[in-house]
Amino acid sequence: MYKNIVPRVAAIHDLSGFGRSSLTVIMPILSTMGIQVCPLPTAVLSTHSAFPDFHFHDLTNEMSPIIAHWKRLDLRFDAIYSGYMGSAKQIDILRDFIRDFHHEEQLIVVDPVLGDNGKLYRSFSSEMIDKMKELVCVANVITPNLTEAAFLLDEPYSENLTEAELKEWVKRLSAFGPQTVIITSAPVTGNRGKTSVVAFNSTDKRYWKVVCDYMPASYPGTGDAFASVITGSLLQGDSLPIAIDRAVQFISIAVRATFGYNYQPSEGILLEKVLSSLNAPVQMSSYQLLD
């Protein structure tokens, strides 16, 4: 069977002209990690949605013709990686795309973008939660934040979940279908100055946790950056805990590099200053294997 000389990823996300998020974050990260990115934009925006009065152009009607051309070219993707989906119809198009381009060795990563800080994004309704539940069923890896995990599980959002409850959540999410579930922005019991990533792999039934310092700043696009490093690391052959370590360390470096400047957070992390760190070995393995 034909194998790509360079690993190739189909990235189904939106594209913002200004503000480091979605494809403007995903493409440089994966390219730096030695992976070819083939973008399939779901929408084009003048800026990401944290800026007021942004211009938005929906590309739903353009997705199928692009996919049809890729079919005629008989393209083979080592991974399919999705993020923000603007509508239920786009999710249906993506599910058909995954079905039509599927092969056994393929990695399918779904970042189930629905909301943050306990709230659903303004443009979404409960229909999107239901459609996202369908989409995660066909993924190998999902990377919800705590809010999105709560929506997928029909659970109330809480910043006070215990480690045992987080383990239960990742295991329940894996029952939807994905072998690997990674919840970001997870609380650390009794320590408000820390945040964590908790993961479960249903193949070996192991739970993993990486703890990092909480920085009092919010930068759009960090979720996109995190999921992109996870995707790149797994394609490079890293183990799940090393992939999580690599992603957490990269985000931590990027946030620290950005935080010291008098800088508008809505512009996102100063990605260009830290991209080269992706080619460095993991500095220190901080993952924990949970009982």
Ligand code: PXL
The other form holds:
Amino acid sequence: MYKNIVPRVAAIHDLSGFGRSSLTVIMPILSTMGIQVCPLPTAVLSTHSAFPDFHFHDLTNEMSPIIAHWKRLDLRFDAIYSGYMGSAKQIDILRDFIRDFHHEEQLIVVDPVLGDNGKLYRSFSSEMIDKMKELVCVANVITPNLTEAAFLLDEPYSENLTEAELKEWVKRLSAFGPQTVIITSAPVTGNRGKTSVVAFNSTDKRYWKVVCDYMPASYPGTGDAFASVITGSLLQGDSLPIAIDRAVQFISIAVRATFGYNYQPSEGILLEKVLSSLNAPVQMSSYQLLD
Ligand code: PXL
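Since the structure above is the form predicted alone, I would like to see how the form predicted together with the ligand looks, so please show that one next.
Below: every chain and molecule of the assembly, starting with the one above.
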């Protein structure tokens, strides 16, 4: 079996023309990190689903012929990374893809895109939640936000979870199958000015936490940017807490670069202004090991 000269990722996400989400964020981030992205698009949209009246073209029927061609080419992927799915049926196609293209050293990252701020995204029904519960079982790493973690666990969404409850959630999610669970947008008890990322690795049973300032603005696509940096960083050989630190720092810089402008948050973070920071060494690490 050959080794790829440049690490290669199969990226199963939608392509939304405007609004800086999904593939328009994932491809530049991973390319900047020196990783080749092979997109397997799940849908083409005029914009992400937070804009009213968006046009949506489902690509479920295109996926199998694309995968069949990749099989004939005997492509080897160092990682498979999925996000927004265009239909529940695509999850069965993706599970077959993972089974057929799997090899020992491969990283499988599933960002279980379902919703945010306690709500399911407009384009989804509860069927998508059930299928996403199946998909996370075959991943090594999952990156739900707090809303998605609640949907996967059938728990009510709450911004008042304690650190002990967050630890319980990441552990329960890892019992679905993934060794690494990373929950974003996790509350910091007693401090509304901060937000955090809480993670668990079931191999060494360690819990990690990275805290950063909370900015009062919501930019679609930040979850995609976060999971992309995690994927790139793990592929570069970073440890889990360093990967989380890099992703949190990148999102913080991107949000700060954007926040000062009088600007429509639905257009997403001003990625183009901060992409090059991905190649700077980690300046200051702030992760904590939780006991
Ligand atoms: O960032 C997640 C995402 C991806 N793709 C589409 C979306 C969203 C979030 O709104 O609408 C189409």
